[in-house]
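One chain comes next, on its own, written out as structure tokens in the form predicted on its own.
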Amino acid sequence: MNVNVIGGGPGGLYASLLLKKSNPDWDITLYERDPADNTYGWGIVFSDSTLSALREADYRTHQQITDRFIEWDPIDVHYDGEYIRCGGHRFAGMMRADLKDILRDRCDEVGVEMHFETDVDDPNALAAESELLVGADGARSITRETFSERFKPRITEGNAKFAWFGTAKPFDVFTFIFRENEDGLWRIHAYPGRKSTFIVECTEETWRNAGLDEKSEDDGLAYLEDLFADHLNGYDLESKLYGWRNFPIVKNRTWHHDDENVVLLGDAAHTAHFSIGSGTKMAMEDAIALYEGFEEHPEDEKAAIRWYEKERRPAVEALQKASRHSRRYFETVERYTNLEPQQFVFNMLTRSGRITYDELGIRDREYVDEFDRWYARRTNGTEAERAVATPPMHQPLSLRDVTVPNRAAFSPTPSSDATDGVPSERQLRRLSDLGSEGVGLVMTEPVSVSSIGRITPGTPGLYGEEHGDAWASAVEQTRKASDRTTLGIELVHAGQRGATKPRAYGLDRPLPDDDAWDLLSASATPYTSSSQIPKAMDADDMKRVRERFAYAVQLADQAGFDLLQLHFGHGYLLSSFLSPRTNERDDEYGGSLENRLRYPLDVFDAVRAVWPDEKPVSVKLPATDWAPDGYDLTDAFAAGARLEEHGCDLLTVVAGQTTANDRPKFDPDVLGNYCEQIRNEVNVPAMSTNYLTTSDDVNTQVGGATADLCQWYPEHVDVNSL
């Protein structure tokens, strides 16, 4: 079999070696445009799992590689004048040039034909003359470009600027340095090697403020050496190819072209941000999978390359997901500079979603114990050192004069069991049952402020004395079961999503005309094509609805609730004003975000005026419409900031459902990510709503400042029992 390989980096060399070793009669030829001994990178990093795969694939190179390894365990973080170390993160690294030497020698030994300083201008010709063409030619792959109609690549760039340097300064472990000067905040990723790798990253604004867009190489290096003089200790920075870049994000719809037997691997197929140290690791694991594909299907090249992609894609996509989280963290790390160093570091360590609170405890129990003690001191507002501290989930949260005893919350979804707004026994019993489970906060399901504000005929309400009495009875029963749990009520007006059948019949299915009631919304736009067309609210409607909210709030206070939440999301009435997808008004309540916020803020102010000062008000705030030209995260930042100005104490972050044809992201982490961004951008306490099921989830989110409260769905509690 005739195999051509384009690219002489670790991925291309390792694929050539493994295929030739396993198939000595194959003719394998490698082409590389650079000289054999040339490499632009500095150090590379491997994890334990990669090392075991290398050992299985080729023991000889594994031995040579590990002989040159420098191994380390801790991660050091320098931030805001403090230094924090967390152990248990086992890494091994070496110089990229040394790895290439080992692989090149081994390729030569097994008989791979290698041509260096040879440009390949026509991959089509190479594909035509071979049974297999491997494109291992990096992020700017000419192989991928030549067959782009088949691979359908998607290539974008990260927002931050970065540059790679080397230094003789011996960094002994993975070291992250965050240093702020008059130009902005700088991030350093440094790790050991025969020469240490020193990556500098910053926002484009910081880069321009420092004049690095105009400085020469010598001036640029001098600037950085002066800025980080205390960490470099007099050692110089070295550059092989001075230049600042934005990180290329490479994805392809497919990595193989089985008509021509062409396959991509490494950066040509996919990239992962350098902050998770996986580029070379992924390329070499690709090479192993390609070799294994031919072991599985020795007589069928097409089956072999399909097997390769099928085996590798899930693992690569998981790494790319972690990489995306990590890259975005470093691109927006300014958002987290309000955090104290201990929480800043915990947030950084858990940024990619691959490491949780419990995982950190396994890796470095002493670090987590110290973090727990710090978190308890901070929460309790004391400097007193205690030997024993409970994890973040079990720490209280103060909102005005209300103390939520811990950070877990139950918040059931809407049910349809009420009669004329009077909650049923089952709905009331659910509140008291959940209140006896020991969580810090129990919310009601959405409770309507008026009969025409109900979602379904069975939506519970709070618009008459009989409703208030029923809820007061439930609060009293819950207090008997547990007098520590904070009880919250969520008020809603369904707006355009009202007058629908119970969810058991399907979502947003309208009631028959004889059973329905007239609907209100920001504009006369139906929620679905079969929904009733609502009336666009006039001034009298706005006044009446505002008064219904205020009246309901008074009843909620009399019933004994501790916390009030207004629903601004999911396409309900107040959400219909926020979103440009549903607000088509041309008066002072439509158009700009400031105008679209006007009525929801009017309602908020009316509510805040009658709700006791000592009790907190929360808003269920959408992060995005998940729809083109809709309300987005930037709008959410602005809306959250305005709510904070008006006295909002807590934001509960939701997304989507503003329109029936939205494009939701089915990612279990996405709502948590939105919550973290809004919480730290707006600096208001926030409650996350992604589906957390374990105490580890809650400790990770609360400890890492993703959320201050977390809606929790443990397996042993049926929160949505109705």
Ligand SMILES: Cc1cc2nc3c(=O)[nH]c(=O)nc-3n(C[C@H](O)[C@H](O)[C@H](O)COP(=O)(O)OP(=O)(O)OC[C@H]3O[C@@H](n4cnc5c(N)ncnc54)[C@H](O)[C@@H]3O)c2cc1C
Given for the second form:
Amino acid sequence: MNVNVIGGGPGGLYASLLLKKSNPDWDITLYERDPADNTYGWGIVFSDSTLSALREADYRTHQQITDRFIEWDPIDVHYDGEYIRCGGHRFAGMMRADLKDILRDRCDEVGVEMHFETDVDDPNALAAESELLVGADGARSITRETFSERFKPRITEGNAKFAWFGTAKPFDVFTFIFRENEDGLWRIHAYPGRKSTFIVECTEETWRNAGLDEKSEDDGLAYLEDLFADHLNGYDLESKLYGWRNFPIVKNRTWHHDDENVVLLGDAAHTAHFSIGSGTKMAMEDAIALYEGFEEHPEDEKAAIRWYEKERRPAVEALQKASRHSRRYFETVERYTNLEPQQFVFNMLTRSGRITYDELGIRDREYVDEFDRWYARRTNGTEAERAVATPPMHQPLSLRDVTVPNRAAFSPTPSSDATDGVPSERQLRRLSDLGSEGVGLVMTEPVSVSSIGRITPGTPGLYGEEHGDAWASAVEQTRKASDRTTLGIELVHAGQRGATKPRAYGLDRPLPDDDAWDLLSASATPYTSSSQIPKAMDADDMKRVRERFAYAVQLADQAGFDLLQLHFGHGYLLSSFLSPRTNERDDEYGGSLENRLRYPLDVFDAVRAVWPDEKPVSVKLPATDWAPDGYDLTDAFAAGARLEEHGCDLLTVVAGQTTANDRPKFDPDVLGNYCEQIRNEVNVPAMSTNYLTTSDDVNTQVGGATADLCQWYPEHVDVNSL
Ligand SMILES: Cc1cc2nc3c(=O)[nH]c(=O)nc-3n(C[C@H](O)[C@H](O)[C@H](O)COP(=O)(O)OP(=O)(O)OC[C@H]3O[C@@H](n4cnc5c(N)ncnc54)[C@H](O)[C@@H]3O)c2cc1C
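Same protein, the form predicted in complex with the ligand this time rather than the form predicted on its own?
So here's everything in the complex, that chain up top.
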């Protein structure tokens, strides 16, 4: 078989070697535009020092590679004048040039024909004369571009600027340095090697402030050497191809083109941010899967390349997800500079979602014990001297004068068996049953502030004395079940999503006309095409609804609730003002975010005025509409900040459902990620809502400042069937 490979990086070399080794009669030719001994970059890190797949694939190169390894396991973080070490991470590193030398020599040995200083400018022509063409030509792949109709690439760029340097200054472990000067915050990723690698990363603004867009190479290096003089100890920074880049994010709809027998491999197919140290290993594992595809399907190239992609995609996508989180973290580190060093570091270590609190404990018990002691000291001033302090999940949270004894919260989904707003026995019993589970906060399901604010006829309410009495008895029962659990009530006005059938009949199915009531919303647009057209609220409606909220809040206080939550999301009444998709008003309540927030904030102020000062108010705030031209995360940051100014104590972060035709992201971590971004951008306590099931999840989120409270759904409690 005649195989041509474009690109002599780790991916192209390793694929050529493995294909040739297992098929000695194949003609394998590799083209590389650079000279054989030329390589950009410095050291590379492998986050798994065993590289067992490489050992299986080619023992000889595995041995040579691992012989060159410098291994270490701690990560050091220098931040805000403090230095924190966390061990147990098992890294191995080597020079990129050494790796390429090993692979190139072995390719030579097995008989791969290699042409250096040969730039392929017409992959189409090469494909025509190949039985298999491998595009291993890196992030700016010409192969991918040539067959873009087929591969359907999506290429974007990260926001940060980075440059890759070397230095003779020995770094003995992975070292992250965060340093602020008058130009901005700088991040350094430095690691050991025959020569140490020193990657400098910063925002575009910082880069321009420092004049690096205009400085010559010498001046640029001098600036950095001066800034990091205390870490470089007089050693120079060295550069190859001095230049600042934005990280290219490469994804393709597919990596194989079975009409032409072309495959993409390594960075040409997918990139992973350098902060997770996986790009080289991913390229080499692609090469392994490609050769295994031909082992599986020796007589059928098309089946072999299909097998390759099927085999690799899940692992690559998982790493790309971790890479996305890690890249976003480094691009927005400024957001986390309010955190104290201990939490800053914990947040950094858990940033990609691959390492949790328990995992850190396995890697470095001492680090986690010290973190727990610090966390306990910070939250309640105790346990600092003990060998083992209670983990973050079990530390109390103070919101005004209310102390939530631990960080787990139960929040059941809406049910539908109230009568005229009077909660059923079952709805009331839910609170005491959940309270006896020992969580810190038990929330009610959404409770309507008026009869026309109900979601379904069976939605419980709080708009009359009879409702107040019922909730008061539930609070009393719950206190009997647990004298520590705090109790919160969530108030809602369903607005455009009211007058629907119970959930069991499907979401947003309107009631028959005879049973329905008239709906209110920001604008006269129905929620779904079959929903009732609501009335666009006028000034009288706004006043009435505001008063309804205030009255419900008085009743909630009398009933004995500790915390109040207002629902600003999921397409209900206040959400209909917030989202530009449902707010079409041209008065002072529509248009800009400031205007769209006006009415929800009026309601908030009215509520805050009657709810006792010593008790906290939370807002269930949407992070995004998940819809084009909708409210997005930037709006959520602004809305959160305004709420904080108005005295909001907690943001409970939700997403979507603000319009019926949203496009939700089905990712178990997405709500946690939104929560983390909003919490740290706005700097206000937050509750996450992403269905955590284990104490490890809660400890990771609370320890890492993703959330201060977490809605919790442990497997043994079926919250919604209670
Ligand atoms: C700053 C930085 C730090 C990194 N650190 C790490 C790390 O610690 N660990 C890690 O695993 N990964 C790291 N990576 C990622 C890693 O470098 C890449 O993922 C890896 O090199 C991908 O290998 P590849 O063979 O797919 O592509 P490349 O290594 O990019 O090789 C592609 C080759 O194709 C050649 N080429 C391109 N076009 C043509 C053409 N038309 N004709 C002929 N030849 C062509 C190029 O010259 C190049 O040699 C880092 C990347 C960066 C930018």
